[in-house]
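Given next, in structure tokens, is a single chain: the form predicted on its own.
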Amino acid sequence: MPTTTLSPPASSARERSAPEVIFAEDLCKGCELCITICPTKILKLDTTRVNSRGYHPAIVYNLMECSGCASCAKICPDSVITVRR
């Protein structure tokens, strides 16, 4: 099952580091409840591509501005997001 793993470049240890996020693409649905509830505005759905279930994904595109709160994991209905700290 692909799955899009996104980590933060390698900064120096004064810089504060991003957590990792992982969709796990094929088994999202596009219902954009992450994308909603997230309070930096980072995720949005991926219009560019499809995944096997025939939806957009949805994807993180500024990974440095994640605070790692995972509210995003948490509001999916169908657990496709895991956020390490």
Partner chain sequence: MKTVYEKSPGLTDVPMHYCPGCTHGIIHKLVAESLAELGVLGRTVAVAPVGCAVFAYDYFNCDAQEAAHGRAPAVATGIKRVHPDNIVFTYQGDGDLASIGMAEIVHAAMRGENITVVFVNNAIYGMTGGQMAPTTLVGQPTTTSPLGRNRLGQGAPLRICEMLATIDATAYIARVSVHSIPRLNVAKRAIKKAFQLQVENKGFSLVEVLSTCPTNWGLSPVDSLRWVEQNMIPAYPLGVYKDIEGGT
Given for the second form:
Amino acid sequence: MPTTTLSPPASSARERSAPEVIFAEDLCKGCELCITICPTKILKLDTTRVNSRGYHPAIVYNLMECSGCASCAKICPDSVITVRR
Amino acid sequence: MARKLMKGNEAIAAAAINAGCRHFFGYPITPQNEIPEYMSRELPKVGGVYLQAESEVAAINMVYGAAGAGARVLTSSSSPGISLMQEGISYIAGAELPCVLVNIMRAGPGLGGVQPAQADYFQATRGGGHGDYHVVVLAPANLQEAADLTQLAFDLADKYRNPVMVLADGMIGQLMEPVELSPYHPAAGLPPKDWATTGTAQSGGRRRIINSLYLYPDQLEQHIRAIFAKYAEIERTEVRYELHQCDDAEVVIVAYGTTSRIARSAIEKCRRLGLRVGLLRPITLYPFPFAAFPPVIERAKMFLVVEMSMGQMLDDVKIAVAGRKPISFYGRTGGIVPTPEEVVKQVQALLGGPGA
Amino acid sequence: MKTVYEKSPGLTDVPMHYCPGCTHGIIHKLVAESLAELGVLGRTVAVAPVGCAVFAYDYFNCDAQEAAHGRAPAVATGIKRVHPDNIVFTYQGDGDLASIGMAEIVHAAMRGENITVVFVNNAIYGMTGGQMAPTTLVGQPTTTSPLGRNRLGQGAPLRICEMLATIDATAYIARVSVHSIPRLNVAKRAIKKAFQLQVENKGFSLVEVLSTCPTNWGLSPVDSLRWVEQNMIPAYPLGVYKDIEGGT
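Here we have the form predicted on its own; I need the corresponding form predicted in complex with the partner chain.
To see the whole picture, the full complex is given below, headed by that same chain.
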């Protein structure tokens, strides 16, 4: 399963401490539960493309704000998301 | 084990335990209650499980679960209860699980009565539930045979991964006769139950799934064809029947179970009257012993089918005889057991006169 | 870096067929995580229902049997009685458990059958296209109650937890929801506890999980979570209805 890692380049101290949020993107059905549940509101659907199932996949657009709480991963019905920190 | 006087229902139950059955799920219904009663008494003594279900519907689904878990499992009931089990029997056949079912038939339709009948032949031999499948059907005519066929039923079920039914009636169930249960050895070469759901820790991580759902028609057709390949083998190798005084018989009676006993008495009386009468007794009702018929058809003048129904096995005899000789039918139904004298009268009428 | 959350080893790699946002997937995860964390996956046998979760046998990473509609508790009984050391659970929807399978669930509970039941209540028949369920709310329109379920004639919701909690032999009966993270965490603990009690041979445990059906409710997945909170929970109060260990 292709995955998309949305970690920033490890170039600064702040960035190195950011959590890693990995999407098994082709499993995403674009249901937006992760977007709703995220306490810091840093997820969105990437409406510029579709995955292999024809859905706009969810992405993190502001990883710097991510607390690594994994709420998005817990609520995701399709086990799309892995969180590390 | 020495010969012991037993009731038919008890003989079946004892034979099941002798054959290694350790799980029974059922629901009370007359006239088969001695089977669950015996099991409830005896199974715990050998480390087995007797469970009285809330209905026949639940009982047969417990059988499904237990069979899928790899157990030798039995249920028993009588006609209306077997009707309720048809859903589960279809699933068991579809999922290719082995189990043994006992139907101690009573009169129908509906609530009918509690007296013996043979009116579930169609239901037993044609499938009974929905979809393309068969249940192997064994029809004992005496209690020793009831015990022996019950043991055989477990072997056949395991060999072919298919439900096997012992089909008897209230007469066989309630009758007392001497029965001997010999030490049981399972048939040679029974396949291992490596498909049973016992947990992946026991299978090297390979997941075992018991299922009858195939949403893609091509896959389902393939599955059914594979099941029917087994039925073809069963039809080739598992046919059982008995020929009694057919060599010189002008009239061949075709009867199974209780009515075959009555036919046997009638034949004795007929022979004393100088009437040449024989018996063709199917022991397996599915597979029906079609192959037994051709040599008999050559010699016999006619056939007489005797059943405790309005004529169900009659259809299979018609298929077997294929119009080559005339077939008559004598049936009593509603719980009435025909007497040998009634059958003798039928033979006399067929052969044209009292002494023929 | 340490993993905060990843897909449970209790699930297979088969992509789930559920509609987008359907909470079946979340409930599958909680069950799978519980089994994996208890270390019992290798001796677990799942019993799948008829309904949306019919393919559960493809998703749980353990042995499984597919039951006829409503009969899962009877099938589970058969399995458990053959191998009492197996951890056996049914995963059933509301049509399966609360309608056609009512006799089987009540009697499995009555016997104190040492199995775990995961009961997914979304107040509607999903697989068949949105027909009225015994758990449909009064006034809720479905394809077979187009004017909304009428209390007179069509009845009011069956409350399974309340009913089963009256049965002596039950060990643990709880109703939970997965519409928020705190609620999801409570649901996880309840499901894990239900399995733990089975491991300890304590008897029958059932966790009812309020679930969504965005497709047949005609709501977005996000609005469906709100509908659970605003409409279902008042009709189906959350909580522990029975706990032989005395917890609530």
